[in-house]
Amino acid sequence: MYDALFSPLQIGNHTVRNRFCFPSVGLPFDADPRTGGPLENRLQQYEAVAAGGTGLIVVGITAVQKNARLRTGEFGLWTDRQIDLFRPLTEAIHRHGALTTVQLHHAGARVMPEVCRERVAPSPIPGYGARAMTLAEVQRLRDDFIAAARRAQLAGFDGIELHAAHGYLLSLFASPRYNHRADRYGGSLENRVRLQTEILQGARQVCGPDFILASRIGGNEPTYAEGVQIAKLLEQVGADYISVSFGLDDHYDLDTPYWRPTPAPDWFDGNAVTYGASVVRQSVRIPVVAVRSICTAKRGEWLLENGHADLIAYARPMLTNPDFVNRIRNGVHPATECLNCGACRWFTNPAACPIERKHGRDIYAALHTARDGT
């Protein structure tokens, strides 16, 4: 049962054991604000998801500059001193047979004031107090992304995933609504995506052919047609997979509190974000990750069998039940206890999650004890 979900997949020079992906979920308590390294409870959680059978785990969000963090508790790989902080995390994930990439990130105009009072963007965004980056700053940021990719490799990650969706900095560069530059990083779509393509090309040069390079894009940046063009440009410069989420379109911008997009076509068993993955999937040869409210094995299997995606990202099901994959494999019902709350409480206070309360706050304690041998 669920043969497609449990089939292996080739990503670059690596084989993922199945089609289950735990996507990047940036939580307020990811990292020690002083160091940018993962806190113990997050390390335990990622290890639990790996032990639970997941094929690909995307760790993130992870800042490439100290002042690029969304919040003070964000992971960071902006200095060589952080390399050793991530080795226990990658070793724990690999110990259980999963592959892991890390999602590299710059929050752009979304940087919180407690991180940095000066916000930057491709062009000025007065309502957010964001100024335009100089050409030298853009090129320095490109180099910082590449340096962070090399640190990720040294820390034991199998690859990187650029966060170029959700209105963060790389998404702002790709968007004609927010990028009005007159230099080589503005104007045409190719120019607006140039920062991403140069990062991937530079990372390939320093990290070699076996390191996975990927990007999470907006499938609608601002339209599905441009999402497809972006994916093709990334494929041309050597991206190994594309993760498709949402970008900045007529229904979502930096001032929208919650995205309510135009529905997907009636025949499609999913929402507009998942449909964006399907559209991209028909146009590229590299694997595509689908995400957004895909909470059941049945829906994931349907997406795979019908050629709408190659990997299925399950965030909420794995937050509530890190052994989600093994529960499906073993026929446990329900595979996830997630109640699909309107706003996921894990993202603000996991202790408020009904399932977390049910199991007790430290649902990873047993795994932690087993790893330490105490």
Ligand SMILES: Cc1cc2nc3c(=O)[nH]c(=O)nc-3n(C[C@H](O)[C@H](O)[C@H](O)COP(=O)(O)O)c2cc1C
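Positions refer to the first chain, counted from 1. Here, rigid core means the biggest group of C-alpha atoms that superpose within 1.5 Å across both forms. Quick caveat, the model's predicted, so the values are computed rather than measured. First, how it differs from the form predicted together with the named molecule.
Once you line up the core between the two forms, the Cα of residue 334 ends up 2 Å or more from where it was.
Would you mind giving the form predicted together with the named molecule, to go alongside the form predicted on its own above?
One chain, no partners, no other molecules: that is all that follows.
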């Protein structure tokens, strides 16, 4: 049963034990704001997901500069002092046989005021108070991404995934709607993706051939055809896998609510985000990760068997059931318990998730106790 989902896959020079992926999920309190290192409750949750049987874990958004954080509770790898903080996390994941990449991130125009008052973007975005980055700042950021990749390697990660989707900084660069630069980082598609390609090339040089390099892109950014071109450029410079989520297009801008779907063509039997994965999958040779409301083992198996993807990411299914994969293997319950609420509570308060309530869980219980002094 579910032979495709339980078959191994080669990613770069690594073998992942099955096709299940826990994609990047950044929570309000991933890190100690003073250090950027993982809090114990999050470490335990990642360990539970690894023990639950998944093949690949992408550790949530991790800032490459202190002022690049979305919020102060985001992980960070902006200084060498943070390397040791992540070792217990990578060791815990490896102990249970999963591979792990870490999602490197700059929040761009979405940096919250609690982090820093100044917001940057490829070009000014007046509604967000974001100013254009200078050329020197872009090149400094490229070097900081590369340095963070090396730190990730020293911390024990098997690789990195660039967060270049969802309207964050690398996604803004890719978007002709938000990138009006006249230098080598704006204009043509090659130029708009140059920051990503230069990061991957630089990371390959410092991290060597065995380190997994990847990007999460918006398959629809700014059109599905260009999403494919972006994926091909990333493959050409040595990406080992591409994860396809959503980006900025005619239908989705920075102000659009997160869960609003971009329509998929009527003939595609799936949602717009998995459609993006499918079109990229037809055009590249490296593994492609599909995500978004896949919900069941049956659906994941169908995507794999029909050549729409190579790995299947289940985010909310594994948040609510860290043992999601073993439950499927043991025939316990091959579907998510997640109720697909309009706005997922895990973005703000995981304890308000109806499934967490049903199971009487609160991943921040220890944190509340420490804060309350009780």
